[in-house]
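Presented as structure tokens, the chain that follows is alone, the form predicted alone.
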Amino acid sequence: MELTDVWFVAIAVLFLGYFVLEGFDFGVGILLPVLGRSDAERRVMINTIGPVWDGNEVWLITAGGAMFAAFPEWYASLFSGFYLPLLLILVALIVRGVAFEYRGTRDSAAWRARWDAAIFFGSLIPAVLWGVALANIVRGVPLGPGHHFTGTVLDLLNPYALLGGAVTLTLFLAHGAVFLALKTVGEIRERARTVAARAGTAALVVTAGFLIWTQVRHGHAVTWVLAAIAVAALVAALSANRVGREGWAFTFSAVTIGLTVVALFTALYPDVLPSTVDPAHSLTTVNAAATPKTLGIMTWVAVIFLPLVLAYQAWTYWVFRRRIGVQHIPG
């Protein structure tokens, strides 16, 4: 396997980790005004993701850095063509992060309500736009000579991409609801299981439709298998949630998100950004890659530091593994 292929797989894995981990805290943020019926309950919900949400974003930062260093042409064309949606995602993530930190700094219901709204929209916007962006990467965008983006923002709002946004939104909602059921006790847990069943059913419909559309347009035998397992895992998650096995439900929903990402990147390969104007203008793992020396240095850095990052994140999740409820929130 060439280093270009290794780094394509590495970037796919980084986005997989980001969607699986950040996906549930996006879901929790969106569900904040739905499941949190009092300030204490909303504080419980925020505390379930409080120790981990910023660590989850490390996967995105690393994916962006890896894309910039390993495939600079991909990074340049993607960020110029997707400038507005990526800017909206960035602003939403900044506002969301500030909201987590500022929400409890003043004893005012109006103050907390404003920051709760910031958490909601700061979670909702990325949850939709990441699906739109990933779907457009697989579908392709107008790339002209020199791999320059020649379209407009409206080109990104095509039916396939909008369905991709619905997929990530519903999957993250179900994933977040299952996570809340896994991490809480009492009424929040029961309400979260109910929401997980409803959001999971909606996710099953839109995800199955999106994956079938992807396979018809871009898929092959391997991606058909991945798509089928992803849908089956979501069915298993719904079944586990129904009988109160939140741990298994969370595991299966994570498998669904992970395999959906893997299926999309597998369907994309060897392209990294196809051109809808002329296939000759498409960016591939070969013509978008950095020099072999750069890829070699990056590989050694990843081999040394990646285990440390994984160990730290695993330790964090282990330390904060307990369930919490309203009774654990001080007045």
Contents of the next structure:
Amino acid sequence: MELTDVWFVAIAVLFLGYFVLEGFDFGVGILLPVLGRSDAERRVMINTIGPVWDGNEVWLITAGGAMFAAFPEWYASLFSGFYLPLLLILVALIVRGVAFEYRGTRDSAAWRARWDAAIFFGSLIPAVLWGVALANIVRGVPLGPGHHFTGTVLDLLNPYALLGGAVTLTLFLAHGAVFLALKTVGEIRERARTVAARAGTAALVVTAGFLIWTQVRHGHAVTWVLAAIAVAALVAALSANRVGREGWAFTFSAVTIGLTVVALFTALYPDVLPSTVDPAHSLTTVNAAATPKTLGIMTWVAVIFLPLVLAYQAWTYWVFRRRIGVQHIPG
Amino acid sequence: MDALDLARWQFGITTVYHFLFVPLSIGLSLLVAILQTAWARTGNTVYLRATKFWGKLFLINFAMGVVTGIVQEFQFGMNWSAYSRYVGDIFGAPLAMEALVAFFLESTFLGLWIFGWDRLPKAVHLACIWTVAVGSAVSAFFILAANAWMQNPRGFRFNPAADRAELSSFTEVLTNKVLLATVPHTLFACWMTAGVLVFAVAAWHLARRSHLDVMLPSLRLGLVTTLIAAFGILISGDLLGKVMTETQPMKMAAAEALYESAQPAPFSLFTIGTLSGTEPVITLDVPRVLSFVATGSLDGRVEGINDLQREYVQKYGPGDYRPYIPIAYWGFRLMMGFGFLAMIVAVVLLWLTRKGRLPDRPWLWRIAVLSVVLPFLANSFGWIFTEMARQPWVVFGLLRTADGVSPAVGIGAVITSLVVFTVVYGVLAVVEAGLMIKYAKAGPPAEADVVPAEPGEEGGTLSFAY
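Next, give the form predicted together with its partner chain, keeping in mind that what was shown is the form predicted alone.
Full assembly next; the chain just shown is listed first.
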């Protein structure tokens, strides 16, 4: 396996980690006004992700940094080409992150309501736009000579990409609802399960449609298998949710998100950003890559530190494994 | 203004803004860790209350540092894609390592610290805040490694076929002499920032004789930290000055508005030059001091701007290789001036409060409180100087800033993002400052509110919950 392939896989893994982990953070954030009927309930919801959301977000920062280091051309073309959507995502992540920390700092209903809105929109916008971005990467964008993006933001709003946005939105909603059902007690847990069933059903339809579309346009035998397992896992998640096995439901919804990402990256390979203008301008794992020397050093660092990160993040989830409810919220 | 100018303004605004929060996060994490260690070792709840009080200010500040940091990583690709293509093989690695090695550690263990008060054994919980403090310092190392390469590119070779710089020795990147001088200089500045904030807030309370039990030890911690850090800044700054003269002579010449080479060279206390930046009009000099600062010898030769310009034209081809002199000159002086002022305030205050004295001079306390702005100004001017005086290069001697900007991003997109970031950052600055002041004034929590429940207790309320 070439080092360029190793790093293509590594970047897929980092995005997989990001979507599986921050996916439920986004879901919880979007469900805040839906499921949290009182301030105490909203605080329960925020506290389920409180200890982990920041660590989850670092998966994105690492994915971005790894892309810059391992595939500078990919990073440069993608980030300058997807300028406005990334700007929106950045602003959303800024206000959402600050909102978690600041909403409890003043004893005022209006203050908290403003930060709740920040959490809602700050979760909704990236939940949709990440799907739009990922779908556009697979579909390809107008890349001209020098791999420069020659399109406009309207090129990014094509039907396939918008369906991709609906996929991440519904999947993250279902994933977040299942996570809430797993981490809470009382009424909110029951309501979360109901929402998980509805969001999961919607996600099933949208995701299946999107993966079939991907299969027809960009797929091969392997993506067919991955897509089938992703959809089957979502069915399993829905069944587990129905019978109140929340741990299994969460595991399966994580598998669905993970395998959807893997299926998309597999469909993309060996391109990293295809050109819709001329295949000669497409970015591939070879022509976008850094030197073998840089990739080699990065590989060592990743081999040592990525397992370490996984270990201490897993430990964090273990430390905060307990369910919480309104009775745990100080008055 | 064209897209290049706007992109530069955006980078300047977002970066100076980001670096208002970063030094305080790095510095306060260490001071909070020290206070919590004092509590763990002595069992004295004064230290626990101090930990919670400064910990709250640390968290309010940390949130801003985190969210503005994502922009930093993304905007290289968004606004500076040509730069990213050119340097990615070298510059990307320290950024990726920062995230993987340091930022994961910081963020994950900060979550454990915030929410772990009654979930973790005391020693493990203490280790969490130390991990945050160490992680944030390691973070600084990697980011500075990336920046030091822009000041003094090392360990690379140019590949004409790919039209980019490629890594030849990562060891050379990590042992860049600019990096070795910048890391202590920056870290000491971070600790000084926290030291000044702590003594300034403590002074506010001491002037009102409130919370003496927590604020007296806090004042001392803040003052001593400031002085130790100031000492470290002076030594590392002296070293950095010499390294800078060697690696970027134009930067040193611009810092001094030294137009003609001189041996020995005077240190300029004050100068007004022509805006074209070719000659001084009024100057006030101290003989030989620049020679010493730049070379370590009282009669060392220091190259002047005009000579260097001629030299660079021969080396790099026709062009203007002079940075904008007034900003370089005043940025350098304001960095040092504000830093020295903070140090002087700390020395005076340490003397006047010796052996627990609380002088009854309102003006003294007022000066101490107002000093809080000094390290932030010094930090900002330091970076404005070091980045602006590297111009017209983005990577010294290799790539001009004008050649690094994204060629395919239109002016409308850059204006949009510049306006959006400025507005969002402006609003958040007001919110953040309001909260810092509110919690600083509120003082430490009462003893009954801080003693944590035993680990593992079921059904209790959550500590430090959002």
